[in-house]
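In structure tokens, one chain follows: the form predicted on its own.
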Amino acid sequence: MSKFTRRNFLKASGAAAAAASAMSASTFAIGGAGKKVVVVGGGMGGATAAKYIRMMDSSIEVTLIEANKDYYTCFMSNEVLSGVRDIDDIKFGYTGLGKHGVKVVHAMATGIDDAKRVVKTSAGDFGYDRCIVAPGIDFKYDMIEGYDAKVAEDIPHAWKAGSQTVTLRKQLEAMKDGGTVCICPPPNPFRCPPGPYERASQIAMYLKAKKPKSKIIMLDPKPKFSKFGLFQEGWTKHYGYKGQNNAGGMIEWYGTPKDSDDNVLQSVDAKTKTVVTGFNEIKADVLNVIPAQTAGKIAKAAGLTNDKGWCPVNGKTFESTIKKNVHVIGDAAIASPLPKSGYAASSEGKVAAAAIVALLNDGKAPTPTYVNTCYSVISEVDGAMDGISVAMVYAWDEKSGKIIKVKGSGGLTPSGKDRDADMRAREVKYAHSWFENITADTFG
């Protein structure tokens, strides 16, 4: 980890991507008629898988079932809250997939008959030889008294980017200077582990410029979080952070020790915008509640989830260990140590695509590699640009039958005495460049 450099990471991740492409061309014969794949869900994982199957074998008929006509990326959606981006900057359609020969059907998937190999939708039934389910996440509203899907329209979680992102932005704009923003992150596991803390950073950046008397209180059910030290270092530098569980500064973060319920969210009073935890009671001017999460609804309806609400898979092919010929990718899949991130979903989509093309051509699924990087922007004001990242390459280990981290392949942005202001500024540029590249790769 200490020898990690961006150049080495890019070499490794580039090799992983090249390997995935090489697999499709060299390990099995392409061709044959009548092969059908139905992809349920058009997010980063589903859209990538649909496109790459067609790129690897144009003889396979690919149908993508997606209820929404536009997709809003969760990554970079926090920049909408700070005003760096507009909501349309994170909106993408499916025209590009159509150009690759993917049939896009805007309908709601309601079930999967794995015996008959049929996906049931509001637009009819679609037969398949292999099915990919990329359902994203759903929320465990019942864990919080007084909070449900209807209340979330006024007290948004904004953890599925789109209309709620806009609502939260408008609430920040309407808040008086000196107001309190309260963010309640979810318990593990959840989509985009660094996301709530980048959100606090982006909102703080907006408040510092427009409403400097205001503050952000985070009530976290966890004792620590992704990029823990890097975020706290950035908050101290830019927003007057006073340390864990301490008041003062624009951002106050309160964690929860192991086996405690100190900041585990118990109830929400929507009328007064008050939240109650095991230890705290906070009345906010703007309240952002992010509930505990589970696999998207279709995964449960299709019988793909375990007793914890997530989908167990074979990490080599992402085929469900519960239903044959059905593959689950993205946030819904249990693919540890891969995180639940947009980049991981994209990587999983390519791995699943290569496996399915091989299997449909009577071949053997190739041994995959996977890649993830995650950028977070703490500040992007001229003269105070501060971005951080974590990166890792993963591989399938045949001996253990598990996904493993490739030793020495990744790491964190340097901090402390190794902190470099110029590098931190470049990280912001890298983040924006990554966004343009991955969205083009997925939807272009």
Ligand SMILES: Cc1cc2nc3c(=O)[nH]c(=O)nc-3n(C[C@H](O)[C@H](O)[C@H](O)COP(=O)(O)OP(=O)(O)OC[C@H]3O[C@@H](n4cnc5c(N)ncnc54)[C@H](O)[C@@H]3O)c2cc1C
Contents of the next structure:
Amino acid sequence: MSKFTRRNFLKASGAAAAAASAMSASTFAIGGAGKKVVVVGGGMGGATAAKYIRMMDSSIEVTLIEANKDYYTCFMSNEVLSGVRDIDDIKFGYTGLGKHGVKVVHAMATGIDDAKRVVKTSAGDFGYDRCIVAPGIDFKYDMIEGYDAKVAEDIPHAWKAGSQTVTLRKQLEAMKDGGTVCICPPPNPFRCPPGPYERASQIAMYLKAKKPKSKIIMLDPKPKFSKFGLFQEGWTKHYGYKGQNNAGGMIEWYGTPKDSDDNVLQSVDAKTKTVVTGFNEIKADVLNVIPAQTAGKIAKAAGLTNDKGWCPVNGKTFESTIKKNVHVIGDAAIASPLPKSGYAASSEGKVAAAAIVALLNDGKAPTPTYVNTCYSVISEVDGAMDGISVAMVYAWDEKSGKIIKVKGSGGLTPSGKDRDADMRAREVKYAHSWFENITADTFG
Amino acid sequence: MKKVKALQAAMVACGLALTGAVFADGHGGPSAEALSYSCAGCHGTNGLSSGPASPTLAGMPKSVMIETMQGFKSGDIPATIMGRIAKGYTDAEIEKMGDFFAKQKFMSAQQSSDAMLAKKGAKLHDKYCEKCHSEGGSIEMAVEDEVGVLAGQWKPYLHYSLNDFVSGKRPMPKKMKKKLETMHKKEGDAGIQALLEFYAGK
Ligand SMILES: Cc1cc2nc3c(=O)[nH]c(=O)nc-3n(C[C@H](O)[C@H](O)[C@H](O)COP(=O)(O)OP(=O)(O)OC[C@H]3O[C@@H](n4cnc5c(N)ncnc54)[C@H](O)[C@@H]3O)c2cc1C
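Switch from the form predicted on its own to the form predicted in complex with the named molecule and give that structure.
Below, the chain from earlier opens the complete complex, with every other chain and molecule after it.
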């Protein structure tokens, strides 16, 4: 079990981390520390938690188990689809975390033995005092006939950024002018509620410039979606949009009333790029199917999920309510009213980090505070810079044992008669600033 | 908590900064660190922004932080998003964040600056701004003068702020108003641009 001795730690953390490790080594001698945290998943939640534990208490050994050498951010991946950004602009590595003394192991976690406090991985077992699980999402392929992980290589969901983002971009580039792009957003709850609609906006921006006779059809299993009014206003303004369930503009959006299956996806024919919903059948030139989601596989394998496939947690510490000493953060966790977003995952990572550091030092979990913001860039061409956002500050309510919205805070970018073109242009710049800062805060 | 204290002492002895965040016992709301860490997604770790537009908060004088946050809250200072965020915090919480960010080390933004324009900007600054934003609007003097930093702040952010001042959307001290308006009348937007290049080059 104790593969992870201090000597190994010092050896493994590399030259860059040597200084930090040496410092923590001296605290082992005095403070009787040497507590171990293993983090599974080095995305927005996991990487942030790993870094902040080390920032708060460098006597704690932190090992990060991450499957991939490179991380591609989902956020701003829609700008790769429109050609504003290159795929390499959203690629991040793990050397920054090494500098904070986080030991990064590139391996696949396969299970957690919570009785023995061991994370099992393709690179061996790692013992922990506390464990953080942040695996992001997995897809429920079995809900759509004719669609699975293999088909998704050709008909990409691109809901985890990386090679599928590039595939989708190439398909858009290869499409003829006058083609049809069909996007099938997922049912709730899912990663990044405004994401599919920002995607439609970014693709429309590309088509308007390069293939103006083309159109985008969205078949949505929901009656409405995040930033509903703001997106529709933006589509009308920039791309032609004739209202819900109407044809004629560049973007068409078809929703599904409650208790109906109108645009609930039933099947996909990969060969002909045809999708069938309860009511519609569309043959597309480029097809983007985003399946329903659950917590990442390891969460289920470790017994951390409920019957709906997500992980219930105590919102004050993000400790699983099913398994002791295991904390779940990010998209995999049920953190409502916090949405499944990168900003929320980062915020949860910091709350979990502070709780774990306190608990490992025999203290009580501190009072948390949380923030979320999601930017969406509807348009970013000269003369039409249009960014929007939703924000919220959250607090912990000890009485109800719940995360609550702080009254009076948050909300949406003003629209309608309060729309301010200058402020919208600033929001594009600030969305890009957010990207720079949150990635530096996570991986730097 | 004895062990914790001992550990804390030991770590201080080792020259390690151990934040108070994790040792707060739950009374009195979230700690200064917990509150301030949640701003990092937009303002950078410990308030040091990677830009290109979001302002750096590190080193901001506490009084300026409080005034600015209250200005966002009331709507006096125009903002894209800070109005919505500032309303999420009590006066006591804003004070805590003021303490935190004032203690963080400021570093000048890494950005381009047009040397020719900056030269002209230096002259304009001396004439119209230096009195209250001394030593070229430097962080050291910003702390002393209790004003926001100008030298080394992100250019697009300062540009937005100055536009808001000039257009009358954002209130400013009477004397500053007089100076800024005189400058703008004489030099136009080119004067603003020159000032921005001057601050960006520092
Ligand atoms: C198109 C799109 C746009 C988006 N835009 C925004 C936005 O503007 N703002 C915003 O805040 N959010 C946005 N998001 C959402 C954001 O990307 C996610 O909410 C966020 O990444 C969640 O973080 P996480 O840590 O839970 O998961 P992830 O970031 O996905 O990280 C999970 C990590 O765990 C690793 N992993 C999984 N299982 C294992 C295992 N068994 N062993 C080892 N490693 C494993 C994975 O490789 C991955 O690196 C967007 C998402 C999409 C798809």
